[in-house]
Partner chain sequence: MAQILQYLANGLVFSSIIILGSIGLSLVYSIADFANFAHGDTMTLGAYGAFVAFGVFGGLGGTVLGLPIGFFLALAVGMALAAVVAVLTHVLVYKPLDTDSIGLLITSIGVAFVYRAVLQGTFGTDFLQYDIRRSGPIPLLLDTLDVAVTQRDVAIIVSAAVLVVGLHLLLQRTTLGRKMRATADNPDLARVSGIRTDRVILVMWVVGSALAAAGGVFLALYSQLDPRIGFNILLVVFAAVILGGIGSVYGAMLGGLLIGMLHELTPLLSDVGLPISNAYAPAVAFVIMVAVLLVRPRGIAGDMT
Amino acid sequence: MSTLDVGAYSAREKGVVGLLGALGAFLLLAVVTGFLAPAYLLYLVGLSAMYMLLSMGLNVQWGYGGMINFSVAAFFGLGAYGTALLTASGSPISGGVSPVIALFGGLGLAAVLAVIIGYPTLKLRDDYLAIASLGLAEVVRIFILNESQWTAGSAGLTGIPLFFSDWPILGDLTYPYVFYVGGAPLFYTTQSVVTSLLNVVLVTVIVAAVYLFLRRIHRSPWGRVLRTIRTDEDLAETLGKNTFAFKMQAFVIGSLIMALAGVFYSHLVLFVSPQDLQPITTFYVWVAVILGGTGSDRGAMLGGFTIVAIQQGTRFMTDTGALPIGAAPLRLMLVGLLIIFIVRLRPEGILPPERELIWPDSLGGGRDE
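Now supply the structure block for this chain alone, in the form predicted together with the partner chain.
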């Protein structure tokens, strides 16, 4: 047994797992007892996964590279609008493109914007970068809001197809479906449960792929250089690293992951509007990352989940009418207090990166994972 027992799970990690397990069990119970519609639960899972993607994207920029990007909403929005403009029947410019191809439209837009925003701002001091990126994100939102000949303006885009709508078999599954066993209908389900299930499968695959990809690059020499830049940029510069290039790469990778979240969101909710690009979206994602633990991909996932719990939980709490406050201000209040208390009490977050940065092989002590 090595003295560095980083292979074991800490009490906090066990606590988080236990809490998530309990919440999952509670939600399942709610579905079984008919309190919660299955399709809605699946929708919640999809939404959580989307926020996990956004948080992981921001984590690459802020957690790995120390870049304060306050334009998360813009990249999310470009991903969402990119695919929506190409696929939606209500699109003012094109429409009708297969979502699988349109996906790259959204990613392309985000990559272009990442370079446009990143090139001038990544050389700036931390807090200037925050203000400048928030300002440029607002330019994007104002553009989408006002150039209605291309973006449908404040009305938003409707008629976005489901991601699998034009697939040979999966596309057909979106109709009401009956499972027969031996001639007798065993299980009848509505359209929404099947489509929601497909969405969940899709987003689970995306999240898993992104997580594995990020874990790999975070531990790689590239990730180590980024962490050095985050800690001491001058040092990295002295060691001969082109810090600007590394930061730009991290910025683009993070932005693409955010855009991926936007693409998924478009095909989940089937409606996008400039409202989705409000700065509040950016701040939600920031809360997710610092709550989960800056630099930690698992933390980012936990944070993304928490955001949806707050968003949807406040709706339930206020729907009962027991509280003398509306859902929107309650949500703002909770998020605001959460930010203040994290910075005050747990600035490193709930699941800070500990073992994450270490190759399992290098742990020694004969421990194998």
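Please could you give me the other form, the form predicted on its own, since above is the form predicted together with the partner chain?
Here we give the lone chain, stripped of any partners or molecules.
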């Protein structure tokens, strides 16, 4: 038997599991006591999964390859608008396309823009990519805001169908509904709990597939090259690696995952507008990745969940009158405290990536010689 069982959970991992379990028990208790609507809880689960996808997408770019991308909101918006323009009844250019087909339209749009912005900038150093991506985010948002003949402008796009709307059997179970909290509309889909549950099942499959895919490539030779590029790009080039090609692949993969989050969001809330592309979205995703642990897919998922917990928790506390200040300043204060906590106490993040890079066959299978 090995003297060190590296497959066992660390104390930090046990703590995270314990906290998540306690939070889950609290939410279930809130549903049972009627304090929280079941469909709204499922909506929050879907929103958390969306932020997990955004965080994993950025983690591929920054955590794997060291590329600074400040245009998370842009690629998220391209996915959301790409599918909305093809499916929404209120679309100024199309509408009526099956959401499954429109999914590839949103992803294709994000992939094309990722190549266009990546080709001239990835050959340069990180600072130039950061500047270009920051400008790209605003260009995309302002274009969507002003070109109303193509995007419906500031009015946003309504009439977006549910992802299951044209599916046999499942399509008959779904219809749109608006839920209000504190007088503010929270758009999500429900027929009792059935529709919300279908959305949760869908996004759970998506998140699981993306996570397993990223875990595989992170441990592969491709992932090792990217980690070398992040640490020392000149060394990777000296070893004969085409660093530009590897960085472009990672940039496109990350952008596609962000766009996939946008596609799901569009069919979750049934409404998209330029307001969804605000720079604060990019800021939250960066905080999520750093909080969870740069380069860690599990950490990115945990960070995405934490951001939604802060967003919706502060909204709930202020709407119920539990706190005397507004949700927005409270939210920013808590995020600021999180950043201070990370920098001071956990600069490597809550779940750093080291354990993710160990192949399962090597966990707990050692032998004493």
